[in-house]
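Just the one chain here, laid out as structure tokens, in the form predicted alone.
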Amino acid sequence: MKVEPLNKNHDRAAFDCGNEALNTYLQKTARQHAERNLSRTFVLTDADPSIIISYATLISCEVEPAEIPASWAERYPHRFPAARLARLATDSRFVRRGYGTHLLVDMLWRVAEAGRNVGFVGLFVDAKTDELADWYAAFGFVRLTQRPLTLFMPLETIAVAWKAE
């Protein structure tokens, strides 16, 4: 398996995760956003490097202290920078085989590496369902009280977990 930035050699048209918005983003928007430095989309491939098994998009964002747990917000009196896992999807042909987990681990590693060189406080993710929020929570993400489908993992946790201190 290989994780790499989305490029023109990947068959975006064949990707179908069952969610039209996620499919459309990959097929029509992801490459343009990367070219404009708005986001970075990474794909997981295997034997045929043109077939996209799963994809994830990372972006930067600004967050209000009120959006995170109070125990962390005390340290941040003003808006602060963070990373956001904007999208994570697996093609329907490959679900429930651990590919999403593989890609999430890779994204956490990339965020830990970025955190060594760029100042930000952690990684946010917006889950589409409670079931997905539980899935992210199993990796150590914490649900936000005000918005339970939004989860957060501090950079310190990521760095320790992925040994990128």
Ligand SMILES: CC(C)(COP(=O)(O)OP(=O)(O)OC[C@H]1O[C@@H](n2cnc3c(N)ncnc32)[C@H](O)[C@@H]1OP(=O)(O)O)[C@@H](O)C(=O)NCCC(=O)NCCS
Given for the second form:
Amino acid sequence: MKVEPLNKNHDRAAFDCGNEALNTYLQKTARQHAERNLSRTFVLTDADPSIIISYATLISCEVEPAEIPASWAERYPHRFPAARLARLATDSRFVRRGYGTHLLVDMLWRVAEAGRNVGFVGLFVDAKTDELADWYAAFGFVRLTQRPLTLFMPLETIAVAWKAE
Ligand SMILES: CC(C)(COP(=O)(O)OP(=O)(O)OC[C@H]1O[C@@H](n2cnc3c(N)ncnc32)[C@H](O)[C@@H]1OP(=O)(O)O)[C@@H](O)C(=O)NCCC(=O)NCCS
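Next up, the form predicted together with this ligand, please; the one we just looked at was the form predicted alone.
Next comes the full complex, this chain leading.
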């Protein structure tokens, strides 16, 4: 298995995760956004390097203290910078075989590495369903009480638990 930045040799047209918005983003927008430094999209491939098994997109964001639990908000009196896992999807042909997990862990390594060089407080993700929120929570993401489908992992946790060897 290999994770690398999306490039023009990857067959974007063949990717289908069952969610039209996620397919369209990969097919039409992801490369343009990467070229303009708005986001970074990574793909997981296996035996055939042109076949996209899963993809994930990381962006930066700004968050209001009111959007996170009070115990954390006390540390951050003003708007603060964070990273966001904006998209994660696996092609329907390959779901539930661990590929999404592999790519998510790779994203956590990349966020830990970025956090050594750029200041931001952690990683947010918006889960599509309650079950998927549980899946993210199993990796150490914490659900926000006021928005239970939004989860957060502080950089300290990422750096300790998910740093690349
Ligand atoms: C969510 C997603 C990225 C997971 O990718 P994956 O390659 O299947 O992930 P893994 O095989 O590593 O892990 C699967 C786990 O994710 C959860 N999961 C995967 N698909 C799920 C679904 N349709 N409904 C509920 N939970 C699901 C389960 O906890 C599952 O573990 P299990 O198979 O042991 O029960 C993939 O299902 C997907 O692309 N879904 C459609 C797009 C989407 O909704 N993306 C938004 C994610 S917030």
